[in-house]
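Next comes just one chain, in structure tokens: the form predicted on its own.
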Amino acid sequence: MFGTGLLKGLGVTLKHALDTFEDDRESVPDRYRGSLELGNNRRVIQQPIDQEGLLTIQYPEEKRLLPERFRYIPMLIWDSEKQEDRCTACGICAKVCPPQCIWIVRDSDENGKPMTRCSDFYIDAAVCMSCSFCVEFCPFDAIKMNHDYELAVYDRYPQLVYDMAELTVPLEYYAALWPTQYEEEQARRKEEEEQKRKQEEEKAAKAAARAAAKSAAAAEETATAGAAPKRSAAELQALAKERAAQRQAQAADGGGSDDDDAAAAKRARMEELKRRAQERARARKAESGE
């Protein structure tokens, strides 16, 4: 029948209106359950996905509790435990940034030598696309995504270009925004530090073992040198002369016998050649006489 759809739509609207009216008459309406009261009618409302009924947040007095993985513009981490910036000015975040909205200036010492820290760090929030590539590629967990989205200004430049002082937040702020991710990173850091400590201990143990082995070898060599008899300079000279005389005698004996054998072999060879020459001469004489 004509108009049935219109009536069904009005019925749904009436049902939602009645549900909302009943909810508003309660001391704590359903939309305010579990919310954070900030005073002056300001609240942070936690809006679960399975919540039923109409829900209108009266912004800016009422704000919705953002999920942990919400991201807007990056922020730099100040390590409160070590009292230093985590950023080492490696420049990886600036290289992987798709819109190229990050500028980094590396700091240097009094001699002009580059140092592993930033002197200036800028992010153009008007260009940033909140992709979090800088967070994923940062090897030092120095840059994270912030939840602050209320950045409206009248002038784009320079008010939307944030410097290092405006971007830096303490480690506790990051832990409050990203509790799950913070705990995972802390567990990973502790594991890496434990592995590094074990490697250093193994290296120190090997170095101590090598030093002990060298000390033992040196002590053994010293003991051997101390056990050997010590001779005077005259005795050493006499011993050297005796060994030289022995070598000369051995050379003389071996050389004479070798010369005799060589002479005998030479004489035998000459006799053989002489005999063959005489035989050839007699043969030629016999041939000419015939």
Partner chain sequence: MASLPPNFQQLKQDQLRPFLHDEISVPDELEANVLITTVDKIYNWSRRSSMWPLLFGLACCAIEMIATAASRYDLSRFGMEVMRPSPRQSDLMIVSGTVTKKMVPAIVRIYNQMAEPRYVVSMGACATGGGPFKEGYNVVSGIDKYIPVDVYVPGCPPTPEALIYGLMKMHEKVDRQSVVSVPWYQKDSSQFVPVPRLGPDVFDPRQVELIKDTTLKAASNGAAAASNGAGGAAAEARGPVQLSEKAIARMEEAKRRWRAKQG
Given for the second form:
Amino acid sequence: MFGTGLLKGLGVTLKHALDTFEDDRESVPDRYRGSLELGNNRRVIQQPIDQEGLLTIQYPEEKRLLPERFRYIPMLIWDSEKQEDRCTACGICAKVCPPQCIWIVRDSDENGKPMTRCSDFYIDAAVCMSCSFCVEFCPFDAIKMNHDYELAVYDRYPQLVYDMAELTVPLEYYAALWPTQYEEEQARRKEEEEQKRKQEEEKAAKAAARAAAKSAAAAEETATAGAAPKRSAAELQALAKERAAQRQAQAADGGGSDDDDAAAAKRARMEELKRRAQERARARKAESGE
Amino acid sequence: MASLPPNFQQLKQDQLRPFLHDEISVPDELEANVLITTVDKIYNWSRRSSMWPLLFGLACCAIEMIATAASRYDLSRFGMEVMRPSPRQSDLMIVSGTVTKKMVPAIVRIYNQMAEPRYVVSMGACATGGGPFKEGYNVVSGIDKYIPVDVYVPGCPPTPEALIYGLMKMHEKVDRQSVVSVPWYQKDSSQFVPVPRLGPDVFDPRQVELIKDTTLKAASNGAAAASNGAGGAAAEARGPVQLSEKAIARMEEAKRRWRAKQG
Amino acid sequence: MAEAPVNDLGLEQDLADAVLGTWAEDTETAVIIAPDRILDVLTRLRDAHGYDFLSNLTCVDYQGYGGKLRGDVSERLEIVYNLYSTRRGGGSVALHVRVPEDDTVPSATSVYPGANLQEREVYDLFGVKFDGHPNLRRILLWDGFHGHPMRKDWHEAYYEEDAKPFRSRHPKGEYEFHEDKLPWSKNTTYPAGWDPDSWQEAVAYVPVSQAPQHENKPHLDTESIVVNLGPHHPSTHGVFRMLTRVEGETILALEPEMGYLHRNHEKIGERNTWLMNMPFTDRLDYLNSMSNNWAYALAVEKLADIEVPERAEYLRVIMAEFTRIVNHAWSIGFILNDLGALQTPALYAIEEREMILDLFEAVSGARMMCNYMRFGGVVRDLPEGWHGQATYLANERLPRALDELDRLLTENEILRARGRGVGYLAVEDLIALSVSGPMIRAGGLAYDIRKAEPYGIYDRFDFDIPTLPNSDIFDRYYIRLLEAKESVRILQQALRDMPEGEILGGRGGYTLRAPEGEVYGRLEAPKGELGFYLASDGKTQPWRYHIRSPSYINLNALGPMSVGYKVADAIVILGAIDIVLGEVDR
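What would you give as the form predicted together with its partner chain, now that the form predicted on its own is on the page?
Next comes the full complex, and the chain you just saw is listed first.
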């Protein structure tokens, strides 16, 4: 009969409407299965895949739970343990960037000798295509993808050209956003460090042995075998300390009061970032069922 | 097409200008009136809560825009579900995707057809600054080179939430406006944006002199292409269009005729 | 795969002299044909050898070519033809025709009408003129544009260097904003001596601007008019323009106009390294980034001979089939939208899309621009819980959703009344017009590259190629539903059989030096045959990066399909071709 197809279709939509209405009305807690409260009536929602229909996410009151691998605009990692930027200005990220939106300036010491850190790092968010090649190929785990998408601004320039201060986040923030990957990375880094330490020890031991053999051969005197490497390690440490102090001093008297302000602002930002990171970490934990 | 006079666009604009823009001036005594804040609130609330976007998609970002309007994000929560296909009925243009040189005259024309108050959201990297295609020969590196933009949403493409965040920024901007200072009630504030023309490459009528300087100089220097001869000088005439005296006179004449017609 | 050396072509003695030689033995062998004999060869291949499908026609500019294989060939440009047989399946025949600059080539349109749009594109971007082409004018750019931009010596305004990475980004260089390079701070460049004041816009001769004779002249004396649709029109699926000549409501002629989203993928792609093109392919057909990724990876793997591990092959199939469902659901929704069923069917159809996009996001990090595949596999393994969710989706949710869509739409009388018999074109004509994908399967020809020339591991799955006999709007709608259901079947098998193991073969890393040569790799994308024609001179950048996009070439059929129907039908006919402008204009 003419019209049965139409009626059938209308039946489908009616059923759908009733189902979702019931879902919303009678099983409200069900709607928020897998979601968590953030305070101020804000929620993070993840729709369970076996729940029929589609939940309307009432952004900004509610947010969607972003998967760990979500990528938006890159961020730079500030290693909070070592108190330094992880970036070494190797420039690989700028090299692999398909739209070429990364611009790095390598820092140099007072003699103009280039150093392994960058003095500036820009990402043009009006060009970035969020492909995450920079993250994939960074050998120092220094650049990662941020989850922050609330970036809309009223002016394109300079707001959308992010500089280093805007891009840098503390390690904790990254750890909260990318927990699984962070764990893996940490384990890998530890292993590598261990290996490095072992290699260095071996090297030192070898050098010591060589030195010992040499001195033994030259003066035929019994050399104190353990002393040399110990001293050299201590020396190394002292040297490193000195260098760090120098760097700090340089940074301190480099720009006068302006720079102090900048440093203070950066610290404040760091604090803010840390706070946010902790918040996120809490949220993650709560969501994982604690 | 060929039989039109070359300054046809200009003539048409001059003719249309007085008809398209109301020129209501707020009397001085109304300034600093207590009523204004209340009026502002209502005025802004109503504009903000029914900001109709133009049904207008360009590229990848348009798909995310549709996703934003679909079930999961549901733009109708913001009174934005009525996407109008006609620029006359819409308040907000979401430039969602790569703007190409071939398309930019059409976009500027659509923008000109929108009635004030009108807003522009540049969605995604491409509309904002050319995005990954910035260097392309047919790509405009940012729609703001032609029309004023209110909010930029970065991302490639912005997720629906990011777009909604941008729209909320738009709302904030609307909320800050006041009925006494909004540009569209000011005299001579709302301007037609000259429509770019497709020459050997797209060109902005506002920059004709600048272009001529370079091309003719390049020709006299015997350079192969104008771009090679151009240095880094960024002497660009920004801001509202500088009208020639002749054009102003023509406009006055048109207005006078219109008033006479009104009786 | 199945190269066809000269002898295998089996050209008869009278045409053997047309063959001048071969090129690139290492990868795909191409046969070089004398320019004046190309039509004879094409006709013979079509009629006597069954190569009825002109898949790809493009051009390569060899000026400044650094490779060794080409020797001292003086001709600068080379036209490439890739022919396939839809009846037999199997590999292609690649023909080359060498052309000096400013010379002409006979147009292939008389043998393969599907060469129409592709030859126009070559004319637009390379400046090669085709003798006998019915409508040779610019297609992606506008009339009056200076120069032919795909030539190697043509540089755009923001040009920096021939190859990325640009030195200015690196720590040693001086960074310069593109905008600061030009006084008008725009991405434009003008020829020396050009005077904007005296510029007259070029008048384009468009075929529909000529009134065709109306044969059944009725008693009333009517006149036909030209109606323009687009580029800003809600029913054109983006920025697409149709010029129609109508009499009353009946379309007498229709001419597609495109290029409003021409984003210069190919020019940018020649500057990118091989890997950098991967995220750009996401933005071709932005509904199906996964199949685009795969098509490009497939072509490069063929060129550089890279092995793909087992698990990665399965992952690729899973992603590609999910993406096919996304695409078909989207396309069904918007065909209905074009029919006037505003919103409701579209919203229903794209509901499940969000769930699939969630999965894509969980595995790759982005909803649409997945950038998931690499040469030799995929980049990330599945996160925890993904497999379970995908299995649930493929076994429970998607079949249910597709059935619901079926119940909602298929028996609808309005859809049947509007769809039956509208937009008919015989399948032979569709193939002659180089149309591929669901369109020809809705005309009754079971041609699917997954079966005809299996790539990846498609030969292991049990699935059918659905066909429908009528070649009209309704069948084009319904075939997509059937194909989506088949995709669900493949998904179920792939998710069940997926082994553990490596996900990325090859060397990885960001530099790849593909061996010198050329390759044409193709796969069955949701919209039809998606191919990548790549030429390499052994460097880290492709020498030529051409995308044979199904949306673009399927538009060949838009005009012929629409003539005789009403304007309102033309909208649906366009909708049923299922174009995505990112891929049409590239």
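Keep in mind the model is a prediction, meaning the values are calculated, not measured. Note that the rigid core is defined as the largest set of C-alphas that superpose within 1.5 Å between two forms. Residue numbers count along the first chain shown, from 1.
Engineer: By how many angstrom does L18 shift at its CA between the two forms when the core is held fixed?
Structural biologist: Taking the core as reference, the C-alpha of L18 is shifted 4.0 Å.
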